[in-house]
4 protein chains.
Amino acid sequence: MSDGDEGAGRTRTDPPKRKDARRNKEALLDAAAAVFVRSGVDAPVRDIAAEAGVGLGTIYRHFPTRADLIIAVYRHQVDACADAGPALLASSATPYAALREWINLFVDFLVTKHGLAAVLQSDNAGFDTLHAYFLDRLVPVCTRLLEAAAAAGEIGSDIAGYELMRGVGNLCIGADNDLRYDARRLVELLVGGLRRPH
Amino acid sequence: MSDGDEGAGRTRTDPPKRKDARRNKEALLDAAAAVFVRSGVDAPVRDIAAEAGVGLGTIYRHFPTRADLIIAVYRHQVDACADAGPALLASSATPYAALREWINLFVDFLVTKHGLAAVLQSDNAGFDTLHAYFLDRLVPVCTRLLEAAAAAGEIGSDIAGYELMRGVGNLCIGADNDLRYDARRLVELLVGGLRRPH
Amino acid sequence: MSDGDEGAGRTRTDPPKRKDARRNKEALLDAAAAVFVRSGVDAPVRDIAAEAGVGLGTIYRHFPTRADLIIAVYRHQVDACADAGPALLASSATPYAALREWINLFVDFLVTKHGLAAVLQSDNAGFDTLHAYFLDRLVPVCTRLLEAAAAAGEIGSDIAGYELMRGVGNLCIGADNDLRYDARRLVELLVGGLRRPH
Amino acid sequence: MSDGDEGAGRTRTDPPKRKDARRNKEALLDAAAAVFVRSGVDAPVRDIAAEAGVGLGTIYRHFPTRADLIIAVYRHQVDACADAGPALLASSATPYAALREWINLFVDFLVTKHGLAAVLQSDNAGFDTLHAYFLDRLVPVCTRLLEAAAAAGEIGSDIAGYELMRGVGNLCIGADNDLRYDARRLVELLVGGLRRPH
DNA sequence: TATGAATGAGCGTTCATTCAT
DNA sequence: AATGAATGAACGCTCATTCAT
């Protein structure tokens, strides 16, 4: 469920030398979240390799674009992220409430991120992948808190998960570094705007 | 009030040579412009030049930095922005009315400059300049007609001019190019939950 | 007759387990052959190792260089080919009219062959066996055609076999892929120029 | 006539400063001679830049492609070969005699040029330029010696200016390197070919 | 013996920036 | 003041080859 190249019978039939692979691969994982950090997901295929001591080859084996290293670092999250929605509509008072509450989930998410929310929304081609992955995680589980929402008559229906998600993607941007910019209220109106006058 | 460089006194004072360096000045904007529209603001410097005619350091002795020149090229807009809020304030019905309607200049503004709003929001040092022209114009702005809307009791008053032209900004990332993102639909979001709860 | 690696007395010596070796010497050649149409034969090693469902090592192990996988995919046709120079020489109405076909099928193995006639000339270190090994089956049997006509004086006797197959060999280097250009016909003309002026 | 990129008054109207980007453009065209003696033509462009003490800019900048450096490189001798085609069918015995002669140049004129020969055939795009320099001056001069000779019912008609070419270009390939190939005499054999069987 | 993960030299290419003319 | 030639750091990427398992 999380780690995506295996399958969940992994452990009785992969070949023992995997064993080297895995620790490899999670490796340049951890090199990949700490340079993730430090300088954003744009940084230099070679910071990677050197953060994580092994080749530049090495990386482009595991993950042949920068967007599948990525998702690779940042898979666990988006899940959780995405189970989450079901949760929370079970759980929360309203729909409305638990789409907030979701929402926040996701900003969390991005915000910790340094420079994963602009990449989202850059048109350049090879991070399709990685646009693709979110929306296909994510924008369902917000659509259908917008509908059960729009449902009990909370919030109004004329806005689509995708773009909700988006705005909130953009609101994202940048919001670590700047103490004045606080991403998580932003988000909070828009969330609030969307409420139905009544 | 529209050329920055100089100063009011400057017909006085200025050698006689002065034309021909105004003149370059004018097509370096045109040029940019013309650019900036077809290839957004982070176009080559090389590009610029070529549409220009003229050599490569002419546009960095007028534009130290690519913000200068930025905004130059904008300046003129952002000044009516600018100047547009006393006047909304005045003529509309009520602040909130007034905030409203500004912000879509802004935003008018924003999603018609391909990549301007990406570049807003990027810490890359070098935009200071551009950063620091944008708040020192908009956000005082911004500010007194939120400070408005909230003395007449329509708003709530914990959310800072700076903030929510940030929050605008973002939301205008990546606006073209995407059929099914509209900014200007969130950004009305946005701006509706400011909209206290009566 | 076919192996090469291994003496005439092999049989006797070889451990038992050598039958998976040679099942898999043949996967290999199987899958060689294939790619070398596909890609010709500068394809990536791994392509052939990925075709051949082996490992990268085992490629190496069985054939060092890339020279070495060559023969030994082509070491039949060329083997045939050697063999039919004292056939045709023998069934042919004249000694110039054997070489004559000789090239002929000396030609139809180049040109079926994407990119080997290329690699034929390249002076390449490493390509030395492959080199040798074209040299040491055909050049003998190319200069004794060569010299049957000209002991019939069909032909001078300025040109020797080596220069010859190079030439040949040479005008066939790209003959697919340009529809312009067929390499039969050149060849014939070259030929046709051996031909003593009576 | 011989630098295609100034008309032929260019003394009198260029700007003055263009007299060491010239220095510099010839630098580099010495430079890349003798990189492609050393190295053949497809040396890395690394190696040219080392060789002119230059940047690897300066070559993008003139050279944009390596196809246009090499044309530079040979482009007075392409010309002169091309511009004897005529002056030799005027001068010659017959049209025969003026198409061994003018091919003799050509094979002269490749041979000296390590690798050259090569990647005249080698269909990469990014050799187009060059093929078609290559093809635009040479292939109407061989055919117009051919004609000639046709007409002077010295050879058949049955071989196009294009395919003697490639062919005489093939022929030339790895000719330097190889005391035991001389491919003027494989030359001679093929234009030796072409001569009616009267 | 077989595997294929790992390596890293090497390549082409771009472009902001400097500075001689 | 204007030019644009020159620079070279930086980047993404490929692939032959080695070697631990």
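Fair warning: this is a prediction, and the values are worked out from it, not measured in the lab. Numbering follows the first chain given and starts at 1. First, how it differs from the form predicted on its own.
Rigid-part assignment between these two forms: L110 and G161 are grouped in the same part by superposition fit.
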The other form holds:
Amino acid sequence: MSDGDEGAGRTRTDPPKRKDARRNKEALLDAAAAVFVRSGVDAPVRDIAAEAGVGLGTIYRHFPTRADLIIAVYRHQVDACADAGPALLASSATPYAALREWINLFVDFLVTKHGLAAVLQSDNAGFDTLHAYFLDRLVPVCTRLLEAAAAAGEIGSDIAGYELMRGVGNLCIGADNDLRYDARRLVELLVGGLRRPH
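Next, report the structure of the form predicted on its own; the form predicted together with the DNA has already been given.
The following holds one chain only.
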């Protein structure tokens, strides 16, 4: 079969079907994330199905085990955070505004979703792979936002993406267990401290 023959059997409806399937899977992952945040990762699969408006079979077809679903939700949330960086840089008034907004999304991820990864720490190899994915996807995004803000003269150029993410992460530790602790306020102070005085 030649390269030109590969598409011969396809119909024009294939790409939209694939797009629909991808959208459906993303909606399912969003629903699972919402249920996990509300009820924990041990929430009944029927609750996730109800949230997503699908049958149990649909979930099990995509994710045969709970661990498969947790990993997929975690990766989906990391991807959403990573994809937001360039979009914010394109749509925000300034690179610094984009950086601040992205850090807010990153805090949301850490405070509400990071427990997903903690559940998998018993499987060290799996957790290490997820953590590497987290760093590979998010550090370059944070670095790009910092570089853009530095190039615009809004911040200094003396902080690395990993360093800032680690600092934000440390400020978020325990935020969900102590109502008196406002991690977001402290992160805001940290990010505000990057700004060069006018």
